[in-house]
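Given next, in structure tokens, is a single chain: the form predicted alone.
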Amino acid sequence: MTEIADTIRPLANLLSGDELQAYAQDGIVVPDYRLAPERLAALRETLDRLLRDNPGIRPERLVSAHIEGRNAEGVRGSAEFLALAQDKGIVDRVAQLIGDDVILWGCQIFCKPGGDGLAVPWHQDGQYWPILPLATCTVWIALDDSTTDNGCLRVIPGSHRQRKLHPHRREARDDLVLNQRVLEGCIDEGSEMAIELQAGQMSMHDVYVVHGSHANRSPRRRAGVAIRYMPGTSLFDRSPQHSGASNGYLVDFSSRPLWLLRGRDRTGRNNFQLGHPTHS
């Protein structure tokens, strides 16, 4: 608890003291924040275009969706999601949780079609990510209403407090978005909390919190965008062993572009040119 509490502080008109306390206590918070209706509508149109532009990729696996054109991970993305990730109101809130040095390193669409949207097993994000020391705040923005009926995010509140990764086991199943699951007995599944969001709302969760979601068996789509931010005190490790399809789908961390949105890179080792398009 001390490590989290030392990095968070209230700012006027942003995350309130109660919201900061909820994040420290539960590892997740739904802030008093909502996208403007016109922006939400524009992002939904962009998502529809991305779904058309990526017919061979499951809509739950649109990784690096903020990179315009076809990225190194085979997805055709849009700079409109990059603009969303750079939104001052969002970044200000992230800075309250991870500090003034904010690096954008990822953005993924999780879109569960009605009737066959894939499940996400109980997991911790840090199991998959090459960040040293491990630290990330994920902002999950609902582009559709996200409810228990259509497979909303579920979390085990407080499962982040020990600041450690639980053992995971690999599952070779086609009905899961991710292929690693927290071992049975490591968490109290009876304490799970459903994070229901209206379209335009967002949640913010810690890298260690255990979370997942059920399959979408309803007729209604459930789409959201997960934006990943790390503090400037962490290194994005580009070692070759972190890239490939071991997650269940292709990721290329070796050339993943980073954006320094605020402050500075305290490690002095993060590369902010790699993976970005070059201009003559």
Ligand SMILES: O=C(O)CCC(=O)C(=O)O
The other form holds:
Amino acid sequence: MTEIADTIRPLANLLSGDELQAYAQDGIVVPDYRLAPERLAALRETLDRLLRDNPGIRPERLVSAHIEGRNAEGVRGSAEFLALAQDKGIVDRVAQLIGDDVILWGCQIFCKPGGDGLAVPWHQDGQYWPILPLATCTVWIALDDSTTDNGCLRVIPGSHRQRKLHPHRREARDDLVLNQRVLEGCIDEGSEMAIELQAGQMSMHDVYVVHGSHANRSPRRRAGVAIRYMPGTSLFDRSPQHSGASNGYLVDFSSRPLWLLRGRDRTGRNNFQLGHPTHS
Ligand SMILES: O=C(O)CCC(=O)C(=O)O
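The form predicted alone done, now the form predicted together with the ligand:
Below is the entire complex, every chain and molecule, led by the chain shown above.
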């Protein structure tokens, strides 16, 4: 059994036994849970406002979209995405996968405009994240229908099971969301799985799973918001070497705010004041 399988447990009305099994086996699951239509409509309006408020930033790179106002990464975000990240139905399900101590540490909008939405190369998130030990569940929520035509998320199922990071190479290209790609030969691209979602549906994926997405050449926009949660047994390491623009866009982990949503910080070393408005 993998480490994940050892920590997950079914709860009534939350992730079912089959869903938990799918997450353990594939590293991703589409839970039987979706946003109510009114909530989705409100979030889509918020997204439109964010797109207007951030004209100089590629819409696939709206980092820390849950931080109201202009954040340290140059993006103007919205507290409505923070409220989404705190949604009880989502956090309850995340807790089934990573345990009862849940820390929110990131939220990024990946909005691929119709016609020229950028591709995301095959990668593992963990290789550029400052989380020790490495652990995170990402909840990727579709704000538009996300299909093979408009560049839905794709994964290599089971690629998380060894709990190992593969080597990546840097690519100096401006037609990609991220400038890192897992080395050819490390993955079996033939087994890839397209995660098609209707707007309001979501997927949950493990930090080690290899994933990416194609460019959006269709006329339909494909927007999703990726919310990142780590367990309270991990430390968010704020050492300066983790921040900067080495992924192709600016991230500032040194002052990234953390929210303890549930349980305790078992490391006793995570800083929950840094980066919040009263302590910036
Ligand atoms: O939205 C996409 O196409 C890619 C998302 C992604 O790479 C992530 O959530 O880590």
